[in-house]
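Just the one chain here, laid out as structure tokens, in the form predicted alone.
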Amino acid sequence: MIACVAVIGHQNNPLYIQSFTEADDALKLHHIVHCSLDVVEERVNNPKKSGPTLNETFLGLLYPTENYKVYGYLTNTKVKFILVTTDLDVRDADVRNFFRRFHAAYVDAVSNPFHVPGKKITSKTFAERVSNIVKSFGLSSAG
């Protein structure tokens, strides 16, 4: 199950944060989330050491901790996308699958008009998207 989701601008700063569990866990995991980019950058200033090529935006598992895996995708824009799952056997090709949707679903909410670049994303649209990608991402690790 997805715990958290994040879209995380080139900067650092937070554009999107959404948790899918209790509220007293929401902290937590955006410390997870924030935790999370020190490995971002770990990746994408030392290339060798970690495997994935420069031009891989799926960076694959940052780091596991007792109850989550953390997972992470970079765009071209320097845009980090960070996911939280407690699933602890998640197969690479699920994340994959999400990260492309989760990415396309960012890619319509910031070609919207009236949205500010390297503002908060407050569309509506894309929560409900991101929703129901969290939904299809249960099932299809389930079955």
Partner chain sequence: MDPGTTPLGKMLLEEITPVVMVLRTPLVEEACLKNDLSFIQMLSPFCTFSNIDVPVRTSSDQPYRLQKFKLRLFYESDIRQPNLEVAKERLKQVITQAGEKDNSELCSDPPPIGSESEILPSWFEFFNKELVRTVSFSDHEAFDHPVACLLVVSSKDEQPINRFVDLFNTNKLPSLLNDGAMDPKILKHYLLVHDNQDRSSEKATKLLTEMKNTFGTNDCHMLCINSSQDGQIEHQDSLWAPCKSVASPNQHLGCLLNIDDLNEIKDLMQELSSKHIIPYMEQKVRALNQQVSATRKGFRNQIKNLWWRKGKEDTPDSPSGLMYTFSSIESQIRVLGDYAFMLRDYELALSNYRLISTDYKLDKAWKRYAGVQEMMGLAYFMLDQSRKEAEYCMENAFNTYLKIGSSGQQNATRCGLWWIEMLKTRDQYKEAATVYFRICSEESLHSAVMLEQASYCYLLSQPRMLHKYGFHLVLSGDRYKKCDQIKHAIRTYRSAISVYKGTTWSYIKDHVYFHIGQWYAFLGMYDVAFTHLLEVLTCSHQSKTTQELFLREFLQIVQRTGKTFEALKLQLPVINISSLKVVFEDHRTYASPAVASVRESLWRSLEEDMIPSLSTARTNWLELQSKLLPKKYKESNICVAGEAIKVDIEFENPLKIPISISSVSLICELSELDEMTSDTSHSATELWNDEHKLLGDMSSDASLFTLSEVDFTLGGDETKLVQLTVTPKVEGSLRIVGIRWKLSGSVVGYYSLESNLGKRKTAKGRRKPKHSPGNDLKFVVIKSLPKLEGFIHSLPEKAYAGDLRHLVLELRNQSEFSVKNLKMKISHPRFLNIGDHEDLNLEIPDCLEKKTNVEQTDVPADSKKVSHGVFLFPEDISIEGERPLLWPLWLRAAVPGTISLYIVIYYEMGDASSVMRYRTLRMHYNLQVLPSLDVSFTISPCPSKLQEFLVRMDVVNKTSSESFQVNQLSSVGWQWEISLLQAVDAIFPSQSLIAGQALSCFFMLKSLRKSSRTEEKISSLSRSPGSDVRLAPEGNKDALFDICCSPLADFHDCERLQQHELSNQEDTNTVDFILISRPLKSDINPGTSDAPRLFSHHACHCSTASASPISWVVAGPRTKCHDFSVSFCEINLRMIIYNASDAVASVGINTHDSPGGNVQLSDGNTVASGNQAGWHSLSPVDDIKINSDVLGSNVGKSQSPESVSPFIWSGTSSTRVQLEPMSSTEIPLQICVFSPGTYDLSNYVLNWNLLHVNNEENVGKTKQTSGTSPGYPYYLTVLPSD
The other form holds:
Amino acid sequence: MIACVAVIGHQNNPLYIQSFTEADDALKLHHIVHCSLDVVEERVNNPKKSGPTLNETFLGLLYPTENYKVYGYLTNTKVKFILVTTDLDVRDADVRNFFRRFHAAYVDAVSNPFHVPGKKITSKTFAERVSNIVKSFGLSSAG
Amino acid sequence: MAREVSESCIDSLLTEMVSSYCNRFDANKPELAGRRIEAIGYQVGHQLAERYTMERPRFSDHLEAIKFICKDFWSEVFKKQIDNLKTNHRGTFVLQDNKFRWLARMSVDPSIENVDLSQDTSALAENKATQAMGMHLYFPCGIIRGALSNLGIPCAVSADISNLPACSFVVRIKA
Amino acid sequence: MDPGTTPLGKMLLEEITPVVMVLRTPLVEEACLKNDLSFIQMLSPFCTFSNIDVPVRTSSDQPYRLQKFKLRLFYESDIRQPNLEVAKERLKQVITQAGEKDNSELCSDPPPIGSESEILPSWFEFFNKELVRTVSFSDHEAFDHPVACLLVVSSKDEQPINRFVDLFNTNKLPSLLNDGAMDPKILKHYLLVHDNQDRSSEKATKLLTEMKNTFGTNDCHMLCINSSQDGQIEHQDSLWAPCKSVASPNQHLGCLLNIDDLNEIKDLMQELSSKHIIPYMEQKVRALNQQVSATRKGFRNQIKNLWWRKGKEDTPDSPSGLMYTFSSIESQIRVLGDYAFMLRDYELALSNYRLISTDYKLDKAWKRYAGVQEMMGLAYFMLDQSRKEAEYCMENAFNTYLKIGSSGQQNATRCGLWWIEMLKTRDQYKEAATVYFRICSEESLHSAVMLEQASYCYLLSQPRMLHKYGFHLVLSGDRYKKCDQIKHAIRTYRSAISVYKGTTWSYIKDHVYFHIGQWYAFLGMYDVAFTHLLEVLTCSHQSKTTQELFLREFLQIVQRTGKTFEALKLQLPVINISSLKVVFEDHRTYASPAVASVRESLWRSLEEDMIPSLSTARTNWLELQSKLLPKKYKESNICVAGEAIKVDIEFENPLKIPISISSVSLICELSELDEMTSDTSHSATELWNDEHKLLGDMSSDASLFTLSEVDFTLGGDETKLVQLTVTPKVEGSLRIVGIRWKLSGSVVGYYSLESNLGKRKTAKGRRKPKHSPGNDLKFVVIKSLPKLEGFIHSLPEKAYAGDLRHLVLELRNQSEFSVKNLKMKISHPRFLNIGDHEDLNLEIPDCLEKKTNVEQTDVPADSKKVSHGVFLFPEDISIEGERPLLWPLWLRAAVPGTISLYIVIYYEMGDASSVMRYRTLRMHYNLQVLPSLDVSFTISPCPSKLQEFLVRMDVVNKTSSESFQVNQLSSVGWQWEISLLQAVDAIFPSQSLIAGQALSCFFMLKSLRKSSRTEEKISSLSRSPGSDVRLAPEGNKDALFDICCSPLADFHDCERLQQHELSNQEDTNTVDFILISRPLKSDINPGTSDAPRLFSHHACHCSTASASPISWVVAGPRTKCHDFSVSFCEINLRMIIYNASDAVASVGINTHDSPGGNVQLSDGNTVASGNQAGWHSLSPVDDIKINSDVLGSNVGKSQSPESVSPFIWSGTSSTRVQLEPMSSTEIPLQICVFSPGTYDLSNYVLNWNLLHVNNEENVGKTKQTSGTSPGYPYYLTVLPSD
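Beyond the form predicted alone, can we have the form predicted in complex with its partner chain?
Zooming out: every chain and molecule, the one shown earlier first.
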């Protein structure tokens, strides 16, 4: 189950953080996302450790915390997507697929002429789309 | 996913935009109008870059990004690639499009054409035409700049139409 | 790099050194305690040797020299595993002390990131050491086992020899020796301590010899202490520094030990270590080494060993490892390893450790295995080779310790710490941090410290990992808090702030700030708590409950302090600076606040021809009095003492919960003029520094000015516009500095207007550079002046169009000084008109009723001094004191729609001495005019008679409910006379127009002028008695109204002007009508019928001219008898042509004889029906009907197509005449008729064109300049005479 997804701007400023857990651990998730930024930077700075192929947007598993797994994704425009999930065996394909769709949603959101680049994403449609993507996470590993 | 837009619509939209900025909003302040149009282009480029780089690995250096602009980005926007890319290896790139689409259908104000072609008038017509063209080039320049800066490459972009219909964009990357 | 110099190396060289067990008698302690030192403390400084230059030969044959060396002395009682609880207590103490220690910088701001070295707390090292010590004297490792034993007896003891013996009796010895974990046969040394203060030392020396005889010569020593008598020996502090107890820092230790005592001690220890302990150790190492190599080296031994291990496969594995007694080969190898380690022969140590680690592994003696791995790691490190190996070993050991559960926890910690140090020395801070993280036990205090250290590792790692730094700080902070180490918690959180400050991670930020605030409050440091909680207050992103929580906490803290806090940057509520609006009255005064919002330019345009020299509205009078005031006030605003300055500003509540705000007021400072210079140099920032001073003398300022205070509550997400006022009382220069308010009665917030205005200016770039925003808030207060207040009585909100009312303008002047030279201007004279003073108490409609003896008496309008729209009140009028000036106004709702009426009243001060010469009072009213009667007139010339016109009046009642009673219709001007065509009752059967009813009726209008001269008309047009038609039913008794008396006439002039603009009719012969009506008396309830009102509707410039300026009539006989047997009949006719235009016209008449006059007739009809439709329907056609009825046959006959033309025009078939303007002429015509019948003589055409003498006024006129018009039908009946 996905605990939290986040979009982080290229200045490490949160553009969108949404947690999908009942418990109010928003703060904790914020912290986890915030910390993951370090790992992202690390991955990017010495690419040998980073994702399977060089400079791939998908950064793979950033780090496992005691009860979360944190995955990262870094777009060409230095925007970071963070996925915090609670289930322990996650198929890589699922995560990639998730990030692909999430990225698409993000692109559509920021292509809205009324969206100010670098500001928080407040679009309702984006939120809906994300929650749909989250719901369907892991259900279809194909493409 | 890939949405399509009638090319004629785009052309007329651009023409209208340029004319309304030059003749209506900021008439008699051409440089301001230019900046406005460039800003619009910037935003467009900014967003397009986001979209067109979706499925590709990150660029490791500037050259890659520029190449992306020349190949994929350009063919997404103009259905053709940049024909010629030059660089002095000091952060300046020259992207040349031998038949730049948005200038292809531009015609110079007939009123100037019609006058008897004595030297001065023709010259006047000449630079009037280039001026008009220049106005139309702020937008693509803005697009390039927006795309690059979104890819983390702050730069200044200018256009050169010394030999039409070829148009070359000069990208100076700010160190 | 020499590993020995690294922190870890140093630590090892201190911690892993030979232990000497000390057994002493109480008297010995006693002797030492004279120096406030225990025996061991006394010796300890001399147990570390920086270069004790001892040759050591262990396994290999060539010796190496040992430089650094240290002995660790312990009393026998201390040589055992410290129990956990005590250890924990000890650690807790350490932490708490540390917390107390850095209490000082608890209030100071956290240092910025980058100065790591100083923020890394110093007590970590100490703490870690303590942590390591908690697991000393474990039986699974040998380096804590005592190498030697020192038995100490005082010379005062009786029979010391026996004492020596029973000191070392087994039941008092530590368990290590008893339960066989180590060899009970241990190197012993006998020391006799002699206190020189007791007795001379010969007895002691005797004892020593005695000892030597019993215990052997070289194992006995004597130590004389306390040789100094006075006990004032000072030593450098470093000596016993570690022993200084915090309890009494100024005790001076070792006061009785003089220098040779110290030397003696030094020699003793030197000898002990170099001559005895080290040699003992090396020979033991050698022995063990041989033994080990004998039994274990070589292939055979390996095999045997393995086989043997297999043999005891089935033995239960006991991690405690008591299966290994000191005599067991494993223990001995371990001892060998440890001794070698302590003697720095790391290769030897390593090899042996390797040897047994496999054994232990096979035996599953995990703890020992881990211990050995640990030592291997350290050995690798000290050898500074194969880091991977070292780290592998440490990790291995660490995991193994953890694996064996709680018993291994402590060791795991120690091992982890060493490992971390190892990583740190290799700059692998990130890994170190992770190890710290793994050390964390569930026991929170311990893990708090570990996490904090981890965080610093992240900070030090390259590149920095600030995010994790912050996170771990927060984590450890929480842990600290859990075990009430609040100060530590605060410290960690505060350093965490430096990470989150300035980022948009608001949730985390709020959390951090909020908790710091809470904790400070917990410590009672409310001010700091306050400042931190301020950061959290405006958390619009938080949930409602969180916001409530924050606010509640904040207020609680404030209450707990008891005093009201003053916060310079209190963000609650948010003040919307862009909404700032300052309204003040200098020479411009406003009748009502709403008036101030009207555009200034509009007022200017109104005032410009009233005010002398209106160069720039603000400073014009200053130019006159520039000597009175310094130049620089010209750009600052002027206000008058005693008159309020109003400041409108918006408060916004960012939260979802309501907040109550009280005593909102401005902060102002009012200084005398002369010290103005100093004050203008005030910048806002300085001002905030001496803010409190400013508040201090707020009370004293009360004498200088008064402030309004506002209280209100803001609901969730609500914004309120609040008006604040300041009223200066004395002259000077007033500055509005800022705004202060109280948040829920306890917190005072300040807001500096100036600085924020400045910000706003910089924010949005383009502003007029010439006048800085601050100047909007600077005022020069001048001494109080008279000020007019005015309002209009009974001005209706809404009225029906045409409504005519009598209003009264009241002007008051509160001050005792008088004002004079009043002028007034009204924006819409068409609606509002100024009456004469005498008709102040007139009554509509009576005042308008025509008196019997009228015409000459009514006043001409020129009596009022109206100079281009400005009304000058009589000079004698001056207003002062309480006596108001009343002045009549006439209101007429001219046209439907909403009209805003602007009125400006200009007045000058009574005494010229006052700084301001004049002021203006601005009034503004909105009037909604509803449509009532809609009157339109159509005029057409009457063909039968020149100078007579038919007027058709169309009246529509546009109202929804009102019904009107039309009273009279008047035509203005003497040259017109209007009269009824029908009886009134025929026109108004119902005597009134009910709502929505339309009606049209006809009047006859006669022009009284002969061919009139233009100029006289113009002159007399202005005020000329028109003619009236009473439309009221006969029964009605009320009189006609005089359209020439003042209000009606004035309004009519306005209307003329107005409508002139609308229809640019230049042509001269137009007529104006005034329809006067009144609302029908509501007979349903006469009681409520209000004061009788009057409606006047003006229609001006109704053109009498038809489409063509040429009008004509054909005159002649209508019937004629003729005897056709004689000849055909000749008939003479006259055509009178009138030129109504103001130009010379040339008219040509063309007659043509064509068959079928009927065709002409029909033609004539259609053409004529353009504008004479109204006419045809009337009289002449009826006659025709009659005629044609009589003579139908003839008409029929005449219509027969085959008949030739029944008559011809004789005489000229075409005539042309010139016509002067406004003149008429007469042309003779003649026809010949050949047979009797009725003929229509309309088959002629007039073509005319105007020869314009003065073209320019005619350009663009719709009126045609030439045209042709067919003839009117003229019916002639010729009868045969017989």
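Only the largest set of C-alpha atoms that superpose within 1.5 Å between the two forms is called the rigid core. Positions refer to the first chain, counted from 1. Source: prediction; values computed, not measured.
> Is the shift of residue 24 between these two forms large enough to count as movement, that is, does its C-alpha move by 2 Å or more after the core is superposed?
Shift of 2 Å or more: yes.
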